[in-house]
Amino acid sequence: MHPVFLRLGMTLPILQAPIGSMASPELAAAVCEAGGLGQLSFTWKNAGQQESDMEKMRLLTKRNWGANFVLDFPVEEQLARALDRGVGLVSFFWGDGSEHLPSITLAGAVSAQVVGTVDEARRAADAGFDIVVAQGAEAGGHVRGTMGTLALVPQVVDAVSPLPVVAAGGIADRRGVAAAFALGAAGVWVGTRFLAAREADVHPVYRDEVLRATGDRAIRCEAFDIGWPAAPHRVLVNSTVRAWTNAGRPRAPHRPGEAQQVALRPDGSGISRYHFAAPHSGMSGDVEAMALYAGEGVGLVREVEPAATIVADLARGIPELAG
């Protein structure tokens, strides 16, 4: 296993992707306790929510864990709080996080940059990141590039060697893990499979849709752009996507049901159709109509399991553990 993972105290090179609000402290901690590395997404958390999550992590695991930040939004305060609490890994998505490297290095944390192109990977390596995450277009959620995992990962490996490359996108079982290592990856970054983890904070309706879906139902589009415009993403086709597609995929504000409120957050605030929020367990209303993020590997996700079971199954694809 690569020394950077050993530095984090990992026993398996398996990283749980920061799947937005569905990545609960219970999920992230369970992945850490199973030998991988769990992550929380702090981009949209206020100070109280972030402090609560970090305190839960302190109580649930003594292992290192990760914090993810999306750079289309201001993250300076959230990043500072995470570093103050001694987070082990800081990962950045949708933008160049290199300006934050000095503070990460000073705090003794490991840095990771998610990329969607070979050029982005080279820039991350030149900037001094510890890990490059190569996200193929099969990935669920917001998708940085257009190249598939099979083509992207080996090209990134060749471009940034000897820097460790973590493969992301379409990896949902041990076969995907084995393929990633065959491409030269040092580890894997898995999101969609963990939507079916027992510890994930996923609304039951969303989880049922994931368990029923096949990979061809996970499409790349820009439908759910309210709150995060011009950011392509991969979601399951649902009632909102079908109505929008049948109307010819018009742009805002001419989409079907544009002004409708489809769901409520736990605090009672409304969520409009086409908002980028995904449904977690505290939401109510027509959550099926919300953004149901999932990657093309969703057809391999068939049952709800403890996170530790998922990690153990993925680990069977690691070459030195296979068999």
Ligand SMILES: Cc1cc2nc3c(=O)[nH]c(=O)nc-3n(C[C@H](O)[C@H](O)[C@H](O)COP(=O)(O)O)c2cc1C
Given for the second form:
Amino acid sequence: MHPVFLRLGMTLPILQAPIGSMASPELAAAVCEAGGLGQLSFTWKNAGQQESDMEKMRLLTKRNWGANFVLDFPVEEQLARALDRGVGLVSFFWGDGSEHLPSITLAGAVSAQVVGTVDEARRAADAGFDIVVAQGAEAGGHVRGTMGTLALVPQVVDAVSPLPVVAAGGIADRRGVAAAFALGAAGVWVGTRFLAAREADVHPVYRDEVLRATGDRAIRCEAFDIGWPAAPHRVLVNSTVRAWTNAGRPRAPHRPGEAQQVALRPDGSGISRYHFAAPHSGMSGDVEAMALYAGEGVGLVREVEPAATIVADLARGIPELAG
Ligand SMILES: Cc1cc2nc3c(=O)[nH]c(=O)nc-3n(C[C@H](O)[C@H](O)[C@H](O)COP(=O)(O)O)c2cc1C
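Given the form predicted on its own above, produce the structure of the same protein in the form predicted in complex with the ligand.
Now the full complex is given, and it begins with the chain already shown.
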């Protein structure tokens, strides 16, 4: 185990990747209790939602947990609230979080930067991040780079050694974990597999699509760009992607059903067809038409299981524990 994970009190080098609002406190805490590290995405949470999530974490686990921030959005207030609450790990995606390093260090938290290229990795290492997360293009959700995990991870390892590199993208079972360690990773960052965790806040329609899909259905595109433009993402082909593809992939605002609202948030506000929101359990309507983020490893995700069972399965791929 790398010392940075021991500093976080982890007993397994397994991190539950930030998966937007689907990462409930129940999921993150269960991963922490199983010896890994769970993370919450605070980018799109208002103060009340974030405080309530953090209070739940306090009640559910005494272990360290992580908070994630997507830098295409304003995150200063959310970050300050998380640091105030003594969050263990702060991770940044889609942008360079180095300007926040002094406040993270002052608060005693561990810092991680998600990267999609070797250059980005070098910059993160030079800036002083504690962990570099190399996200390969197989990944579900927003995909930073174009290189696959198999080629990216060892190149990042060579570029930033001895800094610990955590591998992300396409790791969904013990074989993927073993592969990540063979590439020189110090840990794994797993998203799609945790969409099938019992504790995750995933709409049942979305979850069923995840359980049914094969990896070829998880395509990289920019279809769901309302609210977060110019950010490629990997989603399951669904009715929206199919209609858009059949129409020759026209640009906004000429896409099929562009003006339609397909679903509703718990507060009753509408979600338009090409909005980047994914369906968690509080949403209603034609949620199948929404962004169903998933990575190519989705074909390895076949059943709903407690997060602790998923962590234990992944752990069997760690070299010292394999057997
Ligand atoms: C549903 C979903 C939502 C995501 N939301 C975020 C997010 O809010 N912040 C972030 O840094 N990454 C996000 N990601 C990317 C993951 O953190 C991670 O890089 C990716 O899931 C790893 O690949 P995998 O899905 O093959 O395990 C998301 C991924 C998924 C599947």
